[in-house]
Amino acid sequence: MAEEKYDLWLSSFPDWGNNVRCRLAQTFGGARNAYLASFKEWEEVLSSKQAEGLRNFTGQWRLDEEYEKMKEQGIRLITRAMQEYPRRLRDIPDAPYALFVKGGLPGEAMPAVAVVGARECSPYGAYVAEKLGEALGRRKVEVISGMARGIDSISQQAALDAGGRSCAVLGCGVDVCYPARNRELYERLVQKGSVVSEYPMKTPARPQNFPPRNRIVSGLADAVVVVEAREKSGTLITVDMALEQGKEVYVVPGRITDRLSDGCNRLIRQGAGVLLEPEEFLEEFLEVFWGIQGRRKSCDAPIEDGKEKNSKSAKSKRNKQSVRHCGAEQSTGEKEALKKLTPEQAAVYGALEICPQTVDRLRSRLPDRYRETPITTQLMLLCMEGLVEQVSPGCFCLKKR
């Protein structure tokens, strides 16, 4: 318990990235000991920026006090180090240092969809949503997704009604009901499954904290079904951090003519799994991950199996010839974004060309130094940016000018 103060204390400094807080806790031996150490002692592990920024916060920070809080209102914290946190997150790329969470953890040992979609969805991805859900929850399927209004929150509640478990993973703190609309279903998931983030406490939803967040949704889960999606929605967010991760990725088709249908569509021309009955998803599925597990338990070694194999001829089909954009000048907007990227951001930025590159060519063109970097987040911070569009899911360039 000692220790998880010091935890609370490195997971509540804001703006770090992950890969810092990691290299901050490995140096000096556990959170403890790097809460202990000198400012000197820091400038050794840091920027002098970073140095400054953690002794100010640092200063204003009430170990006994923020922990109380914590535990009072029933959050617990989960770090990389204790055998708590969840399996599926460990080798994901720009795993989280540490989970807040509320609720119990999905079962390690059980099977677990992610069913993502649009917010403003149709009465048809309603219904589906709805009985995909129920489906999961009567098969003791854990259904993971963000809470958010829609395919998302629709699916969860479905599956809590049909006796089984949700786990949502919030863009906020896990303390923040958000949208507050959801304020019945945040208490259900809270009783009978979990509300989950990397984000401190009180921490508001801020846009910039939803895509980093789909990478745990796709993380946490087996597999990823959309339901509905625009060509250029944030759902395909999460089927680009499903790819990269090695998930497949499952699609419920649409009638052409419907744009809500524009993205699923796209996605099944793209070589996504199509489903279209949920009995009938769920016996692949089930009999996939079963399987899994079996080999799991009687064999120490790597499992090959077809899921890796299919994500990468999913994303294989997207791959294109590129060229690099030349001779357009940037704008007076552009010149200014450039200036505020950081030396991650500028890398990305620099591998990119005005044809559409996948996440792993991309990564084979930065410098040796930002190979580990979470590029797909990088992307999306980009694309907010204005310097870079998606193209396709799993698909970058430049922002044609």
Contents of the next structure:
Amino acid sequence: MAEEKYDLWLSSFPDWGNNVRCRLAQTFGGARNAYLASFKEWEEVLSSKQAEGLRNFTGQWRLDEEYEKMKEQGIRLITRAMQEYPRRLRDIPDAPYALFVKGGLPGEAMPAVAVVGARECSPYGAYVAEKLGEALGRRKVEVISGMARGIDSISQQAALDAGGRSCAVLGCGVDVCYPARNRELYERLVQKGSVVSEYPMKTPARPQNFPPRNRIVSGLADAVVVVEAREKSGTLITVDMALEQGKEVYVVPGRITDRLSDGCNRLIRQGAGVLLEPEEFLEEFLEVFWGIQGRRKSCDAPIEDGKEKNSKSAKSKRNKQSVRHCGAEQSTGEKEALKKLTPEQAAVYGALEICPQTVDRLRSRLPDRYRETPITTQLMLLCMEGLVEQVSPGCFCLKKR
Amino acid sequence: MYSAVCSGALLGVSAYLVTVEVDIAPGLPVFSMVGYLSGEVKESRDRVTVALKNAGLRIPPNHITVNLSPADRRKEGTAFDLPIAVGMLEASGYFPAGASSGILFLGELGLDGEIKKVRGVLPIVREAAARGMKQCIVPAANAREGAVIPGITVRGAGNIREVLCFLGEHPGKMQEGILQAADVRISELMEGEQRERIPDFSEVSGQETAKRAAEIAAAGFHNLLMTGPPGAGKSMIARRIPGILPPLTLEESLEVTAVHSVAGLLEEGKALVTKRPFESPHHTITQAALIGGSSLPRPGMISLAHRGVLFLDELPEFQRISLDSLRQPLEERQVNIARAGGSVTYPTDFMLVCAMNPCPCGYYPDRNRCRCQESAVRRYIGRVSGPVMDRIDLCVELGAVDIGSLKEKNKAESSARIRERVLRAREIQKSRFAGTECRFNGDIGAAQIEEYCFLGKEEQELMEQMYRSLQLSARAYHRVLKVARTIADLAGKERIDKEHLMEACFYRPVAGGI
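For comparison with the form predicted alone, please write out the form predicted in complex with the partner chain.
Next comes the full complex, this chain leading.
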């Protein structure tokens, strides 16, 4: 308790990075000693400008008050010295000195997968992120991500919806909801998952905060899945970090004509694992994960019951029998509806994709004998059957399920 | 000596007669003008005196008083120069008193005595004819414009001496060649000028859906919104819509000509506007320029587009206040502008065609090119004002044109063939709405929907199903019915079919794209 106040002080100075924090704590032997050290002693460790800044900051900092404030907001500060500090983070290069945590801590015993990707994603990316998040949530795999627009928030949302756990690593203070539109997701994560950040409270979202944030995203996970990324994308920073930390990287392939899949396809070219189907990926991933856990268990204290492991892999086997394809899942109701379609409607349905297309383009994709079909009428019928969605006046796509 | 000469002034697109009284009496040389005159009318004192002097017509330095009656209405414009000059000549005894009676004079004078073009000749001549006058003398440049009105002789004058010559010889020995009556054959005009070049739909390759939407919109006089990336052909299609609307009737042509005449936009020597107007204001247009206005009201863009197409390209870029003020003109088909200078009404019966990009960069939802944030897209679309969206019956989205359809040039249908179908649909509407306030399906109000857009039992069921599964609003429901009525008319069907309903539903505004 006494030490925590000083840790908060050390973690709250806004203008420096993690390495300075670590250096101070190491040199003086803990935050408390660093706090009590004289200005001269600081100057020995820091540059004179940094020491000056620290003095000014320390002059205004009210140790007890700030600590009480933090407690009131239900925020905890977990430093590397504490037992609760995430095991996965301990080993990574440049591990954060401390994490601000709102909500629970990321599950230690649970397998965790980071799902990352473009903010401005395509409907295809959104669809895959949702399917993936749902599968992970269902199989009790924690989803680690950055709560950004697009892939991040979609996968986290889906995981929570499926009853799973999720952890958001922010590039701002844990008490700041960025982007503001994700307020609902933020609240849910605080309730049912966790929100963590290495940045002091009230830090606004600054572009330079995000690349360092990504090392924590990959650090907290056992594997990283990239759903959609452009050739030059922040997502690829996460991938680099993951590789540096020795984590598995899986990639969702895309069409080579889609700019949003360029980064992914490039990673595949470079030898990343390919995610073709969430269930299949989970089989592979969980097998490896529980394998490692098993080995770890033999030397560490037991975390999970061995039976659980066996039943899980047995379940995996069962699921393998009925591998379903990501794009072709159909409920029985839909199957019935599809059976009832006329040949023209079936042709139109066949030309549709997850990504919206204009009507003229759809028409050009129809087989020649259906070119004269009144395509607008057929589309409206398909919409009414709930098979197709009209996303804008002239664009249609397959209804997401 | 006293004289009174007849002239006219504009009030909106109609006119009223003005009597120009001139009195020349002995006394100190003073020239005073009265009758609630605006600046340019007061300045005519200098133009008239100098013009008469330069024409070699000397007015003795006496006390001259000019009054424009009715004296309580604000007069503006330069058309009073000629009647004032004629009145002064008459009061000075240059021609027999009474020679100018029964003739309406209009024209601006140059300092050399030349008579220059003025605006609003057509409405004033029409008013004169209605009041039983038989002759008009107008600037030569405006003579053909006035000559369109039957039952009145319109003579074009080039300078003040010609007018004097005419009045001096009048009525007995009219000299050959002086101020000949302008002669206009209306039927020839209507036919001849219809051949004026309007861009043709055969030049648009691909974009079949948008062309079909344009056809439906033209047939039922519905307002249309096109969205799509830059270069998809939105403006191209919009420019071709006047070509598939029915040709202007003489009555319509007169209305259009009157508005253009009042705005001073009629070309010199032009008798009638016979081409459907197509107005495409830039998005920086002010409210006054769009709706009409300034302290002495002039017709705005929406009135110049009367009986034609008003095309608002880059719809979200328009000032919100300008777009909001379209509400009354769109509903009442006319706009009433009240200013300190008076209140006038201009006709605004136009078809609204709008075009916009789906997002700030223009390529949404093509994520290969568009990197706009979802919120930016929503904000962009949200800039379009609600009142305008409420009046849009058809929405259509254009995709980028692929190279295949650009190549097959010969396949596209010509405007003439589309127009034939539009004309047939218009005929059906004409007989349906005979004797009612509606003229087109686009005019059908919510109250008359049941009557004109009757649905059979099966169609009713389909409509209910669509209402539920596609989550239509009540307003969208009505629009779908109206558009379905037009589609049925285009197909020549008495009853609205299921197919018509579904096609109409396709063109409804969808939340994501509007």
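This is a predicted model, so every value here is computed, not measured. Numbering follows the first chain given and starts at 1. Basically, rigid core = biggest C-alpha set you can superpose within 1.5 Å across the two forms.
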| property | result |
| --- | --- |
| C-alpha of residue 70 moved at least 2 Å between these two forms on rigid core | no |
| C-alpha of residue 61 moved at least 2 Å between these two forms on rigid core | no |
| Large Cα move at residue 12 between these two forms, threshold 2 Å, rigid core | no |
